[in-house]
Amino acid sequence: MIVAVSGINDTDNPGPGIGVARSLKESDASIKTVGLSYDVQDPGNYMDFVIDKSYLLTYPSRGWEPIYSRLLYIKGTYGLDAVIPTLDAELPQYIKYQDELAAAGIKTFLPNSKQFELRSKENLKEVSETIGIVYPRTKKVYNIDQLTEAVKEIGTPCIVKGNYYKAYKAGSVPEAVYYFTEISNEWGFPILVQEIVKGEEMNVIGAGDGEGGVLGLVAIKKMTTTSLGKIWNGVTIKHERLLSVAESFVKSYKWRGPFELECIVDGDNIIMIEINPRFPAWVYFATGAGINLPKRLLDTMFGKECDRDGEYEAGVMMVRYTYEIVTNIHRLSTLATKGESDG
């Protein structure tokens, strides 16, 4: 079987790209991973240990027919059964044409475009409620005097972050005006101002099977993050109440495919921060803790019966390191030229 994962740029900010291939080829070592770059020096593209063979993709910005036209020529000349979008920008896409890919016998396993849009910020208030957590005090503006309204209402410092990405602390009205502009100017409108809430950050990653049932669950706690708030050092945990409100998420709506739940916990008291609707960049953490996401998300997508255990051991660590690989830059002027790597 040949898999796709996008999402391979594994830098400081890592993809979850690399996670999900590692998963599915220590799960079975026939499988053949595909790397989807959109960047010729994306280090997936030179992990050979990890991906069979990289392509290059135009931007999910320009459209969706330059990249359902490599999608087939990768099935064409090499061969792809399936497909893992990890990336947000690209997410979209996939969904609104998993029919499609499904017609040219390239398999996907993705939320509906109705589950896609519960990420979203102004949507999160709703779904906290929904699954009976709490949804910071967050105020949605468009223009400066409305942020410098809603910065004064909820106090500083607070969170001055875009409706999908980019979040930052402002300790001031300037900052809060800093941060506004900058968000906007990349991402546009609405922006959110919210307030800051206090406890341990914990992440629980899933994926359902689209009918109200749980494929696994892993929750962890953060020890260390980057400056870009990626974890860094990071601990499984056994919190019933987290691992609940997970359930309780995918059986509400129904969701389908991989998520993480972002949130800050104190005690039984559980705070929504985000929603993502991927696998996020440390999905091989579980892996390794004893559920295979990635493995169990593609028995399903091919209508095979799944491991649905969901034992873990609680007190397992990951610890992500820096690497360097040394290769001949012909590599890299090769998959510039040709688009793909020698595979």
Contents of the next structure:
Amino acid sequence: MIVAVSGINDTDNPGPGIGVARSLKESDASIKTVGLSYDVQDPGNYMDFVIDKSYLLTYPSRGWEPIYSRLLYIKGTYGLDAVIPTLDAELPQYIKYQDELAAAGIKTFLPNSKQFELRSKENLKEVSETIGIVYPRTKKVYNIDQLTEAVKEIGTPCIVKGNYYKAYKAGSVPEAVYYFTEISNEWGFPILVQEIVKGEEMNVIGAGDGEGGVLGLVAIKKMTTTSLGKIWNGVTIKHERLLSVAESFVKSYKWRGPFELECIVDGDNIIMIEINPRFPAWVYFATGAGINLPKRLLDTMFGKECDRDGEYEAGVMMVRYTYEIVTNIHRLSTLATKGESDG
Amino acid sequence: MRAKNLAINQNGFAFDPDTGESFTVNETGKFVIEALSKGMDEKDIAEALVKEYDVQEDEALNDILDFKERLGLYGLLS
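What I would like now is the form predicted in complex with the partner chain, since the data block earlier showed the form predicted alone; can you produce it?
Let's see the whole complex now, leading with the same chain.
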């Protein structure tokens, strides 16, 4: 079995790819992993204990055709049975063309376009209501006048965020204007102004079988984060209401594929922050806690019955750390000139 | 009561499996939390503390009330 994963940028702002590949390898040593990389310097290209072979791809902004051709090339030369894309920017294309991939003999297990749109912040209010939680007071704005009015109405500090990406805490109207400009220049409109809610941030990783069934869920609390807000240390928790909300999300929308729910929890009050339609970068944490979601996803992808046991212990701790690989620059030059590692 | 779910080890490290929060309590703090979890009231706990430690009952009772207030501030009595 040969499985490709993207997001092998295992940096201080890590992609989920290495956690996915590591989970698969630990579940079955015969699985070969292919790293789909957008940068020769992605650490995953050199982590040959997790990634068997890597290939450089053109950025998703160049369209589907170069990605599709590259995947066909990999299938033809090295072999490729399945792809697990993990980066936000590439997901829309993989979702749109998943049937084309299937026809070429490359399996995926992704939400459909309608499900994918649920995570748009414009739709999160409705999703929150459906699964019985709260969505923070939010105003959609398209220009500075609307922004100023919204910030005054919601009060400061508030969150200024893009519809899909980026979120900043603004302490004043000028600061809000600054972030409005920054986000809209990069990601367009609408921009959302959102109230700040009190409570503890808790996250759930999970996967759905597309028929309303849950492949597994693990809830965690981030204990420390980096300056970019990425988890560094975390602990598994058993917040029953939060887990039942995640289950309700999968059932209500017949969610297909991996996801992460980001919530603020204040007692029994759960407030929706974000839904990520992919594995988070801390996916291996759940594997370490006993719920190997990448393996369960792969089994489901191939129509195999998979382990759906939801039991894990609260109090399992994850500690991220840094490490160095010292290697010959020949490996970088091979990747840069041939577009693929020796493998 | 959330305090009832706390997992407290022998060193006094208390972990709340619902929220992931952790606390450190000393030996008497651990004693009081465990007693509260069993449903004992403050007076019974004070009497138990007097038997176990070198302390007067009224002093023990005041300390328990003070400690309970702190537990409440952390939301552990809800």
